[in-house]
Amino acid sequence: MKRNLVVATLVVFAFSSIFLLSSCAKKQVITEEEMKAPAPEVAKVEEKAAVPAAKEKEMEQAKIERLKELEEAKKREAAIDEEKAWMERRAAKFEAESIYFDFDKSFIKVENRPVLQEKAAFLKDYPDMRVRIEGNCDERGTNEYNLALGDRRGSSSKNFLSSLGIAADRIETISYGEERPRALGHNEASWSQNRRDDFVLIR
């Protein structure tokens, strides 16, 4: 009887040990798998962190593109400003340079031809501009004669510009006779400055 009790005790102990060992093994396996797999909370945090990172990169790229566009716009504006400044300098020179005539004459002197050629080149470069040629005379002669002489001088410059390819409808003439002297003296030094054509741009 004692023997049977001892055997039964041993059997119960053995089964209990096996059960406990099996439970520990399962618990250990689950623990290792749980350690290997990321926790749901950690995965969510990582996913949320990835979205702002991508968005930040996209915003940075957009910022770079915008800066490039601004730089290009500045270059275009600078080029336009430079072209405008160049045009204004040429326009100022165009209007500042007069041509001069001999006493009681209206033909274009040889030394004045390069000036008119340069004016024609300007008008070709800026076809939206027109020019008014103002004929002037010195104080000698009657008002009527000087008005007619100033008109002939303006027409001479107009014909010369037309011969260089400037359309006649872009050129108008007016005579001021002796009414607009540049120099007020009563000698040849003053008179030579008053026998002239002036050129005014019409924009």
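For clarity, every value in this text was computed on a predicted model and none was experimentally measured. Positions refer to the first chain, counted from 1. Take the two forms, find the largest set of C-alpha atoms that superpose within 1.5 Å, and that set is the rigid core. What changes on going to the form predicted together with its partner chain:
- Once both forms are fitted on their core, the CA shift for E144 between these two forms remains under 2 Å.
- Superposed on the core, the two forms differ at Q61: its CA moves 2 Å or more between these two forms.
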Second form
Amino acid sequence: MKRNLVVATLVVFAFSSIFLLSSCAKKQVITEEEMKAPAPEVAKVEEKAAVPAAKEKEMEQAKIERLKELEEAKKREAAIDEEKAWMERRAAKFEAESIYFDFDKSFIKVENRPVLQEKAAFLKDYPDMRVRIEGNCDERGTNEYNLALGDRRGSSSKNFLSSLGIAADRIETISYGEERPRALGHNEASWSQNRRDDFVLIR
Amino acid sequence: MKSILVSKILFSGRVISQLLIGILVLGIGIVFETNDAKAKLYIDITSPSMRRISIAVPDFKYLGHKNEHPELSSKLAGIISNDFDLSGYFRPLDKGSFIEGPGAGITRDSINFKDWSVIGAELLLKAGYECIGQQLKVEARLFEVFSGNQVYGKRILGLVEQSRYLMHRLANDILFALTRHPGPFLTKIAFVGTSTGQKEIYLADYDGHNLKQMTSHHTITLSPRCSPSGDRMIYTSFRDSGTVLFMHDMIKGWTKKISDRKGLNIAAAWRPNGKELALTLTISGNPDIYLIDITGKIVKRLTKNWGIDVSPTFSPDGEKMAFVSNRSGSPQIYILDLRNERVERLTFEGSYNTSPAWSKLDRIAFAGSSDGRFDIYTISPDGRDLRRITQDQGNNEDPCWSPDGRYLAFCSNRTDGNYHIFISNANGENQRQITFFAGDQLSPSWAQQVK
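Given the form predicted alone, corresponding form predicted together with its partner chain:
Below is the whole assembly, all chains and molecules, this chain first.
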């Protein structure tokens, strides 16, 4: 019996201590919350005091950074302009340089290979560009035969550029036969100017 | 001939005058006989060498009371005299040599034939005309000077504004009476002209008059080809960038795109049946000739060769096609037999032979060059009997035949450095310049009179 009483007392004690402890803990939590509440105000006051000096510094920094950025952008633009100008120069050369053929022939002459190689390099550098090759002939012979011959001349250049890795769908050809002479004389000096492929960029 | 017979039956009385008034209202001329004398076959046009008959065509005499349109007196005579000249069968005498007095008439009794025999005339065309307002009546009589016999007589009615047409009709009728073959005087010639600074297609009467601009594409327009029946024309134009084949109906007025495939659509030719065309396409990557129907659908690929194949022209039966190919290294003319697909080379002389044109009388004309200059030649389709048509007179190119195969047209720069259209007999005799326009006139195609 005595032993039972002891156990019961212990249990009661234990329970009551748990209760006490738990109520104590709750109180502590509340206290902490209460204590926390005024804290931000204190912080704000401190921040307010720190603003003027920090912001000035920051703005100064931003200004410098902005200036730097502008300068860099200018440099970049200048570089782009230069690149563009360089491209335009190359494009103008691309379009200005025709290749020339022998009478009634459509094969690419050895001396014209470097010209076409340069054109291929240009087209590789600027993959958005396409080219129209215009085949032309001198006035001798019929315009019907010459339209066909001009077509073959255009195809010769197209095939050459293709063989250098330019996709066929970036190259179109048109034949003008003898209809668009560059030189109007009726002699070999003029004819040799007229047996040509012209290259026009399509952008 | 039918209308002539009908006219004979009805000749005299009011019936015919009513008929003529009806025809005049419609604006159509009519030819009818005024004399029973039938012309014998004066000229055998099939004979290999022909002597031109000298003919005198004095100014037409005004037959009415009030002399309306006096300018027609020499104009009408000039038109028909030029027809006689261009026909190649006649040699019209110079008007300045005529000695006949002003009192002479146009009937046998009122003509002193000695006036004409002394100046060397073998035939004499005497004609008179009368105008009532815009209506024109012409009476024409052809005499054999030696015998004084009238060999032909007609009255012709129409409108003053149709006077060229009426004279060409009269000339056709006279030529038919003398040769039993219709003349070329009512045919037309299409060509490429550069007078606007661009290349456009034009159509003129066979003598170069009555010019009409057929296209206004403001670009390069090439290779007109008139249909066998003369009512349609095909041509190649750069109007929509690149070459496109167009067809134009000259009667109905429409124009259609027939072939606008990628690459070339050039140098089309009519098959004589009028239902198919041959042209050069590059759809295979190489210029080859294809047969298409007139809606543009491919019927058949005709050539398959690594080289250039262009400028097709069909034999009269439509079963063979001559064309230009550089398969042997330089442009030469070949003939394809459509039945067995065999190809034979036709031209061997000269380094550059092109522009074949196959006549209804089975000869092939072409332009060839051996010394840098181009000249016209004709050859039999079997490769025999090569004849040179032009020589030492500038460049001569783009030959074509008249619909009946008796005349050639081509362009030549022999006169002023520009190209103009010339016509000649099939054998090259009697070459005459018929276009005198500014710029070049190129690539003629001779159109049948539309019936």
